[in-house]
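Listed next as structure tokens is one chain, alone, in the form predicted on its own.
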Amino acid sequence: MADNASWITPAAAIAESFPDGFSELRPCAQVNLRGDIADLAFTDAVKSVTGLTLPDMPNKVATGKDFKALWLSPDEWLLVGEGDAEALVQSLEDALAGQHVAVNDVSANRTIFELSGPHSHHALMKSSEYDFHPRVFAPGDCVQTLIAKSQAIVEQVGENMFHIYVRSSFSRYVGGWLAEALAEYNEAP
């Protein structure tokens, strides 16, 4: 894996204009994992490597010491963390040898934005057709949806805090959109 510490995304060009409560997070490890959640050998191997019990409920997040797992589909998760993606991929491939699985380093695929503050739900609801109201979307939830017509994964990490994963090539567009949406609420009396 390439050293991602010096990666510059398209959103970096407009980051200085981001309002309070909106920022681009530094790059981190992202590993896409596919396998059969009903297969005990699969789940045990993943847990032995990551310490995580993969979420089997749609749109849920499991959090561990070094990584978290975002449910993407009945047989797919995004593992995200501060650890080394290359080492995680190798460890998972070793533990899952002989099983019908897929493990891929997708760290360069997505930019992660953090949206926080009392108007974060409103900014998201303005930007997506998905219902991000606190009654239906809470910490520990995630969803694949569209933000400003761009594919995104939204994870609620706190009461008023979200991580938004977007394709790096769309990061400037989506970053600008969300910054403008949040700025409108920040300026309101």
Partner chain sequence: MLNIDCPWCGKRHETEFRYGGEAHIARPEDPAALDDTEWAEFLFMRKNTKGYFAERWLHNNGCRRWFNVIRNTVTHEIVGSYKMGETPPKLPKSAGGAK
Second form
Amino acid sequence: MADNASWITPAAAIAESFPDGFSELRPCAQVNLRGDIADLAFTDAVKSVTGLTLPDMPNKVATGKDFKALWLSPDEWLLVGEGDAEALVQSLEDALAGQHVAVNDVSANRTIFELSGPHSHHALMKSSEYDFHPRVFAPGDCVQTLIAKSQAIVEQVGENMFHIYVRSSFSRYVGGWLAEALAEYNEAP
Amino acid sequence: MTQHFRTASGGRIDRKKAINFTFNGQKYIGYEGDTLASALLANGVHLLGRSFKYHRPRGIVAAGAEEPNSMVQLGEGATTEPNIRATQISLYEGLTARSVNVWPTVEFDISAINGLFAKIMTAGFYNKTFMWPRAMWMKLYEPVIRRAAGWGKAPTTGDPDIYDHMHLHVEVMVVGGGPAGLMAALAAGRARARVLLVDEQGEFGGSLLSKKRQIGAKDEMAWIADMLAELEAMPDVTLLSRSTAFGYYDHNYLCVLEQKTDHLPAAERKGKVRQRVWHVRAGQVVLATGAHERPLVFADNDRPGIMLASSVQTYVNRYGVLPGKKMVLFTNNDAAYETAIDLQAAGGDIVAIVDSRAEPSGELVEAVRALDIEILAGYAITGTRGGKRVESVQVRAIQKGAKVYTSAARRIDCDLVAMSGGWSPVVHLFSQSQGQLEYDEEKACFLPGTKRQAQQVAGALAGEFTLKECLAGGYKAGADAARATGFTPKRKPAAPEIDEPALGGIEPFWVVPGARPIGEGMAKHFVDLQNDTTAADIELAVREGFESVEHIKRYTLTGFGTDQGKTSNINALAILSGILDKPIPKVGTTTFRPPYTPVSYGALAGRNLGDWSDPVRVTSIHDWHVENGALFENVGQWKRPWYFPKTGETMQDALNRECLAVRNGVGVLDASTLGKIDIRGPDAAEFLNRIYTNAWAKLGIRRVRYGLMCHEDGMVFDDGTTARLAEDRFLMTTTTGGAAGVLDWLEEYLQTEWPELRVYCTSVTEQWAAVSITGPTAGALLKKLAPEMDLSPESFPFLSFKEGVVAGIDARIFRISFTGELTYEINVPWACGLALWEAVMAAGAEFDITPYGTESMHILRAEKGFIIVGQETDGTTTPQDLGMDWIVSKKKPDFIGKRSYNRSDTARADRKQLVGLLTEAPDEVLPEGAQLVFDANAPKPMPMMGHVTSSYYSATLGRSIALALVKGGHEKKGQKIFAPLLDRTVTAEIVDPVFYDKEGERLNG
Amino acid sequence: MLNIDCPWCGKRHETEFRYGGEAHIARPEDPAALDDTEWAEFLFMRKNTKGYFAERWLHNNGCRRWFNVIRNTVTHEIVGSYKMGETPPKLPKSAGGAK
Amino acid sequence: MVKYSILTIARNALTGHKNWPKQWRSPEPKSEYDVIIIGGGGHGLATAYYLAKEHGVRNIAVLEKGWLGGGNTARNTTIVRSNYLWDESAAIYEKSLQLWEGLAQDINYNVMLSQRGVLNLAHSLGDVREGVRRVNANRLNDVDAEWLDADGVKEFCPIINISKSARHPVLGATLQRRGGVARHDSVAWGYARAADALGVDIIQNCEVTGIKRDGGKVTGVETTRGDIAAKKIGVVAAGHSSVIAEMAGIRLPVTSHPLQALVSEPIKPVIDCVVMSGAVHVYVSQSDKGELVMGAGIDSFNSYAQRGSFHVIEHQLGACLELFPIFSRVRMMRTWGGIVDTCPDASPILSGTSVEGLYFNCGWGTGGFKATPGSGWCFAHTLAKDEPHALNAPFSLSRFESGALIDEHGAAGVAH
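Given the form predicted on its own above, what does the protein look like in the form predicted in complex with its partner chain?
And the full complex, kicking off with our chain again.
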């Protein structure tokens, strides 16, 4: 699907206005998974398909070979990867057949921005009330919070590098907001 | 060189950097490091403004945030700002300022005539008069009062500057960068806590900037510099100067206004953020906010040139300015003596020290005596003279307890009066944080008592009035704060030797009598300089039965000025305590409310303006709509195409064209905004049974059903279609505006009421873009786009869905209809929405496909009598009211809302019910919101039977149609009803709400 | 800006949450068995406590979990939060809680 | 009662204002009254005044736990209007507005009613529909009301931004020209003085700590200043209504929330009407002192703290600047909060209870100030006659059982 020619990312039209250190990622597979973490049948099946041990610690990311899993709630994860979402959904459905779960391809539901560089923390401080200080938030952490007035998932993927997942209809708002937040740091000295 | 009152040397100004500025049209020169106030004083300008009520001449009283008088209109044009205190304006090149609320000039102000009426303009004046004749209040009295209202002026255009917000989390926030605050920050910083230190001034150092002190081997400036150097080197310590902590809220949340460019010349401000509000969540807060000096309340204590003693000291030491050359100091404590010593050292002349204490003693008193300055002990100032500047004072020996002094008066000429009534710790933030204040008799001030939040207090705020106490108290507060947030403080450094005078005591002296009782004669004892409140006003208020301090404040307006009473609140309270003969703690204190100092609306709004003020949500097809001339309607946060006018078309032309296209050919609508929720689990059908009013268990797989959702009170709150994807899986759609609320609603019941139900809900609103094609040729169009798909009614009946490829895109197609025509709602992944839309448009060209917006959608559905939640319903409408009993299950034992239908009012037969209306004149379109009556000639108030909820011109029907809620309407079909409008009364007939294709024959094309 | 302790996500600012009013009001098992007064009691009548109050919040911009909080409605002090179905935390001694 | 006028002021000026009498006495509570009013705010004092004036009841005590007028009377945005949607609401608020119009003369106290017109803005097609609906209903209810389109709004209030590209553009507004503002403190003081002159005992610093009952009847109250007997008790305690109800062993359908407001520094007059926007939570007028007086949205959570969350105010100012760009450099000078008691249908309760002799006047939510005279007038009638006046009969407690709610959220959900 990521190679689908008809696929136009939601923020593409404003991407030209994005400063250094801010971009919209190209589409990837996103699958929303719900199930009972305490049920071994569930976690084993997920592991058999994805190789992932789902994080049961809130706001943590587990990384596997093809996919990573972001904790969203006690019974909900977002699987993200470069692979094929439909295939992943299908193999999860197969492996989880008969269990009480919910598997949804949500690859189009959210768009992902990448925020990086020395001012990424400043941009986040201008946009979110959450504490992204390195003492509190590190690579491997994710958090659902507000970016400006939009819901978002923020995942730290490296030092000074964040992925920000927002609902597609909000992507222009969030993209424009973050680009403007960075503007003061991109002025020539 | 015009700065006649500049000292020869000293001060923290840069004498090499002259700065040009203009005040009231006159050009002046000051130095970098000056405030507007210090620069004006250096130029001998004391008269800055006029008082509010009597328009008496007023000058600079203080040197900081507590200044009650010297408000100016700063700047010009779009960036002008009203009511800025000259004492808080850092001087910059090209600054212009004017006095406020004076006409024609501050020197000659016409309104000073008010002074003649001072005798009647007492507290409560407005309450007691302007009542007769009644009509004159709005016509004459109030307009005159309003003309006098206000100080400065708002700009007349929008603000070109940029503001923003920052959010910061720290373990320790220190408010106040004086000696105590610096030490606190150091202690916490050394313990490796994250620290924020804020100070309202341009430089850290607080009171040390105004005093000469030796701290160990360093002078005060070296000490400050070393402290800052160490703090700046700590990576997790943030230092913010020009930053005022203005609000202290629950759970250690503080707001700080950082003024980033207000001290810069205009050219250097461009493109920069002007002001930033920091939102800080702190583990611990150290308040080291210092103290403000109190004025003394004596007769005519308001003339320009009468200033706070410590402020005089600040002007001398920090700014190198002599506020006067012949000074009288009036004090009730000996800390103020230092001002006399410093002024004399700087070249001023101290004419006399008037000390209300009978036997002043102590190190400073001795030092002054050694300078041969006359000390009038046991004396008070009982009057002043001067027009636009104080010229002399009258002093008398104090007669303890007397209300009138008969002792001999002596006149002393002077051009400056420095006064000190003692110190009031700046308890504002502490009080805002719900801390309780306690009165300290010995120190004659309120101090922080019981605290409610995780905080420490230090320095003068805590009653630590010597530098030695401040340094020790500050360090301890910082260390305690760090420890409380889980850090280990370093060992306390050894206390340095500090060279400072030992202090004697203070003897409170709240109001100074004179030769006549207070309130008699022309003399005024001002308590609140800005609001012209006098001691006599307070007496009058008490006389009239006002006893609570809150009443006194409100009746006399004490503390309600832009300074919020920083120099007047305690004096007023103490004077009240004297009148009531009750100790100060028994009289109480007032609650301090944010902000500590005023904050611009622009800063508070930050970037949340325009399209940032509320997110704009758009579909993936939005740009196409824009390019094709759509006008938009806000629906919740969404932008939806309203209609697509072609050149030269009126709105009605466009709607007619769009609607007829749907009825006769094919129309296309972007339906992506509807909320979509995936509902899955073994109990999903049971869950829907409880949530919706109708039954769901038997819905076939791949079938779709319409549902109404009600609250427990039985009133409709959302609707939509839900498809059964599998035995255990449904896809629910919600209204555009209701999506988030419905998801919360579902989760609430699943998590709190029915945790036993095994159901998962997942929002997939933006997974699916939806393009709805509708009209008789919709089938032919879809056939073209999806040639493989069997569209026969047998294979693809109404209220079912199919999966397949449409225009090369994997899609899910629903056969539902909001227009009454054959309709396919094609769902594809959001990011393919535009591709699908363009394919539909291209393929539809041969069918003359017509995009339409929400307005035509509303007309088309109204022709079919379909409701819109929020239009036909208003939170007081049941399904039965809507004539939708068919959707309310009689068999289900329970569902949300069911019980409420049995209540007497909800079961009434004459509730307002949905009907159709046809106006007598077919071209007459009733206004939506028109009220309906059966007797158009009834006197007002007229019994109203209901109102028009929807009303349109229907091109399909060639006439107008309307939907309405009418009392007992279901039984009144065929009756006439009237809509009395402003200019005419419209007659209509009550009819069935389905106007078009009652049999539903068009659904299959 | 309250700082609310989500039982899963930890302390977050109030803007991430939605308020849900008084806690522990169970929907009646059989609404049809109630008379109008009892039904109105469930629908509308509330404790509206001045002081320590059990209330519901939804972490709607976070993990979307409903949970309960004990908060003082005068001081806004939060004693603790707990998941649906869990036992409320003890009140502090100063508030008359168990010793 | 000394008559207040410019002549009296001039006469008193000659004697240095030493002879002004107290505006009200500070009596010790008696052991028994015919009627006790709990709550010395505007509504309670108005109730006492009309009980004495209209119904001849003279043995009345008003018990106030703090200082009179110190609750919501002192903490609102002073807006007065009567253009409510439903017949029941329009009738009681219109009665109130009519009383306002003669109030200064009636109680000989200038409450500074300024009928400068109230605009309720519409920002969406839905708002327009509801605004027109309300204007039509008002007109037929004989309440003055007009509908203005965007240009009409601009003409009436020139500084307002009606740009179509605004995030929430102004599409029109309802206008009630008789609406306006009044001086909040003066209302409490004026009623207190007038009630006191009719013999009402206003007892401040007297907190009710218990309601005494004999079976199903009230017999009096326990207070911090001793027990006081009375066979009729009217509770007019706004945000604290539930606290008093609990003392009497009953529950109310109200919850208490903080409602915040703020004023700017005084500036020269720029806005000569009241502008309200329920959709974006902006409520603004300019006082006779020059302050911009603004109300914010209600905080969602229950609270008795007279203190809300600051983000509510920041959010409001963003919306405010969209409407009034010239306010950007004006500065916020003071903020405060009140405790409002809100009903599920956003309409008040003026009603008897299951306890004989115990009456409640509460649930005014964010809109109580404007109702002060009418609320007092109706409640006085109810207390005197032991039955509601036709104007307040619909505002009974029983409506929550029958379902006959008067829902002012949906359509005229513009509060304040």
